[in-house]
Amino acid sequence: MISFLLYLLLAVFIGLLYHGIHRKVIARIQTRPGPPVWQEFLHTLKFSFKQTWIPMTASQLMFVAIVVIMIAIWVGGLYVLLTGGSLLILFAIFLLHKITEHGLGLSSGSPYGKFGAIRSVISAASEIPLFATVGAIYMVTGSLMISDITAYEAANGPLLLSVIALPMAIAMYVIVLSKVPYNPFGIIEAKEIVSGNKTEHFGVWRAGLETGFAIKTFVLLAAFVTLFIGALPLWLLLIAMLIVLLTMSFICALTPMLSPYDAVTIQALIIGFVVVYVVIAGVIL
């Protein structure tokens, strides 16, 4: 239990740090100075000591509970990943996050939050490739336990080099990309709707959300590296996660924010490609 708590603290620290690095790289590519890499730590601390309130239009229970649930599901995701548990449970947590995004926007009663909630439903198409990813990984490794998948990779090499799993890696890469800040698919927090589903959450509630998002980023990047490259020592895992994040930073810096229609269209095309590829690969094998 103590080791897990230490790992949880590490996940929060690395998640906030990587968010800061992500922002800095985007700014540098766009020839801006950008904030310092520790800016996300300052944001979280700032919100922790700001006045906390619940809007009169909000569902008070849901407004508070959704923050706790957001943190809880990603703590659970971290536990599943560390213990080598079922990939199905981990991906179910990914899907639960989409539900919490929707609830987060609805809970405040703000029109901006509601727009973010509606867009979270529209962007749910980005989660569908998870099912194809599960199928492809099972076809290659014969198991859906993360511990078995990493054992297979230790014996046979990374799934990233597998002809069948490579498109699945690309699909999951897009899923992770859609969840990092300032991404082209980030329609639920677009500037035209202020902060989208997070608009009314300030004070300690916003600090809680930032903590949950930090854990989310850590789990998403660590899961991608673990599933498609293999189990790595902690220091090497962190380096691999950072490299993956930096590639996303370049995409975020050079790609404009897509409209909801374009975001869904591109995600639907990726889904179609992945499904067709899995079917063809299954028939051939």
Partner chain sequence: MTGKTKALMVLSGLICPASAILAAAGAIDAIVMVAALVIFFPLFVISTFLTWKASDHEGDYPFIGY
Contents of the next structure:
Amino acid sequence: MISFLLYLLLAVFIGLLYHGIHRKVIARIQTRPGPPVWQEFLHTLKFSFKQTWIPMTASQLMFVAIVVIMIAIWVGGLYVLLTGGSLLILFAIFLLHKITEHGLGLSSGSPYGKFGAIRSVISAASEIPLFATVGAIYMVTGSLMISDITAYEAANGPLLLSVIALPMAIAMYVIVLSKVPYNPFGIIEAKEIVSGNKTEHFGVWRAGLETGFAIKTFVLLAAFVTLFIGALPLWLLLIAMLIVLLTMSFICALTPMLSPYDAVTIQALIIGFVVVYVVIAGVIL
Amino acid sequence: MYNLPSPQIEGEILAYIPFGDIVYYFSPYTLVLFIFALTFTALAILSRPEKQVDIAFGGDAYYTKEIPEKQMRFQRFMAISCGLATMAGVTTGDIFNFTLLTAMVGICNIGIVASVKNKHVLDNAYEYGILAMIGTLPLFGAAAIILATTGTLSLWEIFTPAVSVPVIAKALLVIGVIGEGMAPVYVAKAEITRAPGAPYVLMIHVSSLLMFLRVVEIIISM
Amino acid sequence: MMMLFDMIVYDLSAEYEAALIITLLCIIISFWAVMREREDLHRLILTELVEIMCLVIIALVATDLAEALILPGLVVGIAEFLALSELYIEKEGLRKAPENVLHIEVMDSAPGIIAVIFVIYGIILSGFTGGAVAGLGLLFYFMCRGSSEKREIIETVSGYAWACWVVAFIVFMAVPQYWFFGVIIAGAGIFAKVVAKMSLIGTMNGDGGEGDV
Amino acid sequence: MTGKTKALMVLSGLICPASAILAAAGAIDAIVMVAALVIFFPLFVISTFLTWKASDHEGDYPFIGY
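Can I have the other form now, the form predicted in complex with its partner chain, not the form predicted alone?
Next comes the full complex, and the chain you just saw is listed first.
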């Protein structure tokens, strides 16, 4: 039980470090020197030392509460993942994250935040079904508990190597990809709307958000590795997560930001692909 | 009587509240959803709406929109009833009750934005409302077909492996919830969320996503 | 009981399926209509057609339970319909101050007498029907004369009707041997209630209220 | 303001490890510990940041000479 607390602190630390590595790799691919790998860590600390207040136009309570909720749901998500809880609850937490993204933008009253929030609603249209397709793992393993899925993998080998579960892995990969910074689907914090829904959250609030995002990245990457490769010892888990993240860094570095409708369309196409595959597999099996 | 059908989906039942033949119950999954709905309802009650900033393009001018007291009260009332419907919807153990509460969420969602004096918002709220109304057909249709084929409306009974539910009923149920809450023309809904009044407008998103989460659990368990 | 229920449902299975297919055809037709229609108001009315189809599916179950389920379905449908029509009025800016369109001479001279006749006849009839007749008289009266302070009186009457029912209920529960007394009180209550309800419709017309009617 | 956040920081900073230790000792259920952490960990993070952030008083303007 104390280990969970340590895992939590580790998740914050590793998440921020991985964000930094992500930035560094992107910079190197684009032949820039890039910031040090500790940048995101220093970034968060810097924000936390700054003068902070609540904008006058904001919905005061919600402006603060949404940051707290953002961190809280991912603490819960980490617990569900570590104890091998239900994949459905993880899915729920992902959806609640969409809600907090929306709330972040709405609460400030800033037009940029509002645009970010509206784009978050648009992207929910494709991201939610995308995550739901992961539920098709149920067809393969016969259970939605993460502990059962890892037990299945221990017996039958990683799901990533099985042809049946591959489309689900792709769907989950796109989901994780669309949640790391600088990704092609990141329309809600695109630079043409300043920082989207994060625009007005500065100082301490931003530092809190970065903390939450760090746990989120850790949970999503760890969930991907656990679901499709299997339960690994901690050091191996961290290495596997790093490898997954590095592949994402390449994609982020080499692809431009998509326009909102293109992002939704591409994700919807992947959903269509997975659904058709699942239906065909269901008919054949 | 209250034996949990399929513990691998949502975990053990923690508590239940029977109201006659409609039983509300908490499993870890529904408890998470319930607490979330409760949190956001509390936020809607406690926090003041934001003052939306509008920029007049082509110049430096910007102004903030004040929400009139009357409109704020109405939106808050609607948001609270939407939150209550959501809280009941995610914990109910009766399929017809679930569909009714989903329909109520749809009505409340329209209500939250109906008092906004903005042509675009109202136009889109109307489009959304038409879809929500049509959405009641697959919703209630699914419940009726489930009743006709299984002879019961209780989720406790339906979740048992012995009872099989036709695929068409499952499909209709999902379509119904999507039509009612999530509005297939998501973009119209995005237009709605542009309305000022942050904690109340957010409730539209909260309620429809939570209902969707619940229906995912229901169709997987059936 | 459960067995019987199952049996009934599965016995009707073939008919049920046939009926379901026919209903699905009707649903497709109604969806087609909604899809083709472009006029906002007409689409609103067509959604009501879809609602009816929804009730038909529930009715197909053809048990007591289905009957119990139609009512909430209907209520939800009507609630959505009302919400949407309010929205339509708001959106199109159709709201304007209500005015008396119907104005004929008899409405100035006769309402008192006609209302009195109706009320007396209603008292003679008594009960639900009597309430309806007397209510019609009052409705007519309020419609013609407008209503500035009369709403409070109607509310009071309505409150007394409730009180009558509660008293009658207590009589039935506590002293069943005086059942006839209870029936009379309840009858008087329902009379007053129906009168109050119907005359409220009369007060809705005219410029009685302060603005937001 | 700072006094309140400091108190909150100390309180939540105590509750988080305390719940973990109590759960490890078997005094409370794991679910209670998680509930405590879900509520108090974010509060701890935010209140810590609020405690050590720069003061709200007017800062100096190093570039005022330009």
